[in-house]
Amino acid sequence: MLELRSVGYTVHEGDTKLDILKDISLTIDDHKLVVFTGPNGGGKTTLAKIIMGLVNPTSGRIIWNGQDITGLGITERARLGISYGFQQPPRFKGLTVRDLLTLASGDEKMSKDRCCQYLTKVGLCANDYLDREVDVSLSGGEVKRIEIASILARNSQLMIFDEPEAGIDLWSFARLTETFEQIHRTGSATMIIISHQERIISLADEVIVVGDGSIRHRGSAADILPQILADTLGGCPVLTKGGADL
């Protein structure tokens, strides 16, 4: 179970402070799918790198598995399950994908069907990408869906992914939201999904809406994505709506 207990992250530009983050709790239960959704620069990827360790709140405590983690780095979090998949995924030159699906695995031995079968979650053929480099030579898009094949590998207890749909086509983001699918049904991870994506928004158990640095509104995609969708001419009533409803 993951537990924020009234996180803030504030940044300072010259004499002006600027909190990014507001006094956020919030609870997420074990093999849930939640998707954090809002406007753009509203906190959410913020969040999201602050449960993952790649940002450091200026207050509150970051607890996993009943642990406080709030002091962890990166590498610490990632050894107790925890995953993260970036907008924009770094690039390894000299490293090939099936050394980086390998290292991400922690089996020397991994078979090619196995690499196969985590890249073909992701709409790609082994035998295209397999001896491919991880370098410049790959799409925005094709790195992105290796990163997430990596992350199946890993096979993480929770794993937050930033934006999955971002530069991909839409038949790979068909196979992509057919595996989160999979994954939630078979109850093996917990999974944060920031997205603006329907499709991905209606897989939720919960949708957290992040507005202005604070959780403007939580609740089942049933109720939340109507409200969402309606949003077409003006304020939208999930973000207007004053205080958050916890």
Contents of the next structure:
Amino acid sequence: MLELRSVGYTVHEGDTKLDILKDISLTIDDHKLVVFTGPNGGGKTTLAKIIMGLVNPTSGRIIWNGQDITGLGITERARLGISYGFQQPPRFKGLTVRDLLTLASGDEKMSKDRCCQYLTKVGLCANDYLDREVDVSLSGGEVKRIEIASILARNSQLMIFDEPEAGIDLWSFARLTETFEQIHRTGSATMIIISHQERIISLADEVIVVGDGSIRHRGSAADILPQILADTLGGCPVLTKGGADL
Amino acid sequence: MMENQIDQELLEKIADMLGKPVGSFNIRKDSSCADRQSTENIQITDKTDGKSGIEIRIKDGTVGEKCHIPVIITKSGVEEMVYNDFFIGENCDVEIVAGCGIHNCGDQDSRHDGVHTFYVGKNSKVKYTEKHYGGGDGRGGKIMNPETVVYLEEGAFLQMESTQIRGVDSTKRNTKIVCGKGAEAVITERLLTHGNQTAISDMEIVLDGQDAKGRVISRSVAQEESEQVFYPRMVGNAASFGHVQCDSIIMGNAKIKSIPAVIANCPEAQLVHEAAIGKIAGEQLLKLQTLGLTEEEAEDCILKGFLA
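Form predicted together with its partner chain, following the form predicted alone:
Next comes the full complex, this chain leading.
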């Protein structure tokens, strides 16, 4: 179980104090699929990074499986079963897709078949990709899918995905949502997914809308989706005010 | 054949040799020949012009054979200048494994200067591997200055992989490849320096014949106070294609200069160069840490992959 207790993150720019996250408390039970959604710049990614240890909170505590992990580094948290799929994964000259999957799984002798299973789940063919370097020769979408495959290979208790759909084509996206659905159905991991996609939001046990550094709403997909759609379809306030008829 | 542990470690590091190699070989230890074996197709003999070194003659049509010619220096104060000449016939497909290892436990410098000259016949394929390594805890320097000159005849192909593993205090590397009509050279250089070491690599690929191709991939890591300078040049004298790619990772207080040049003496020559120097990106370390590696393990993993 993951618990955040009054987590805050404040930065100072000159004399200005910016509250990126304000007093966030939440609990996520095991095997749940939780989606963080909300406007850009609202604090979703910072919140996810705080769970992985990529950002250190300026206040509050993080409790994972009953252990206070607030003071632990990224490596220690990874070894306690937390993993993180980056929104814009880095590239590595000289490291192949096979190297990355092997590192992620912790199994140096991981078979080609197992690598193939993970790559297939993100719509890639092992024969074409296993020995390719994760460098600039791969497109953004390819690197992103390899990143997600590395999280699947890591097979940790808590998987965090930051906008997994970004840069991924429609066909691969359909395959990806099936994979998330399958992990959720089999109860093999707890998942936190940052997403704006209706298809992913509809898979969630709970949707948490993060905006302006706070939790604005939380509830089931059925409750929250209509609110999001209503906000989205509200139109442009400037045009509406001016009486534009489009 | 040497038996002591230092010899065995050096030979394994520089030539992947575990025991006596299969096929032809010449092992040079502390400036003399320790063991040699020729085969029907690959003959190794002493040079006859008075210079120190060997001649390797490979018959036309030799396919699938290997030739190991490692050099090791295990005494402090040894300095040598060696000339090895390779005459490779036509339609061959062979692999040549060279390399130099110095173990210096004394206070005097040990130095190996080696000039390897290859004459590669028509339509022959050669894979040439050389690794350089320095070990031993003496104050004496481990110095290696390899020079490689290759002439590729029509349709010949050279794949050269040159690696400085670690422990070489000073190196000046000169490489010159001349590609004839339809010939192709792919040169991969990997180089690690640390401590106060210095490395200078001067490389020239001359695309002399029509449809010649050249490719240079240089990857280096400079750690601590070490310094590296690269001068890769691709010269197009005919309708040809050349590509130079230099990537370096800089760490500590190291210094790297990378000065690639592409020189076209023919309007049909297509030449490209890319050069990049940078430290290990923070996101790379973070990503590997999220996979359970410590920061040190992540750094090692990135460097190992980069130089692999």
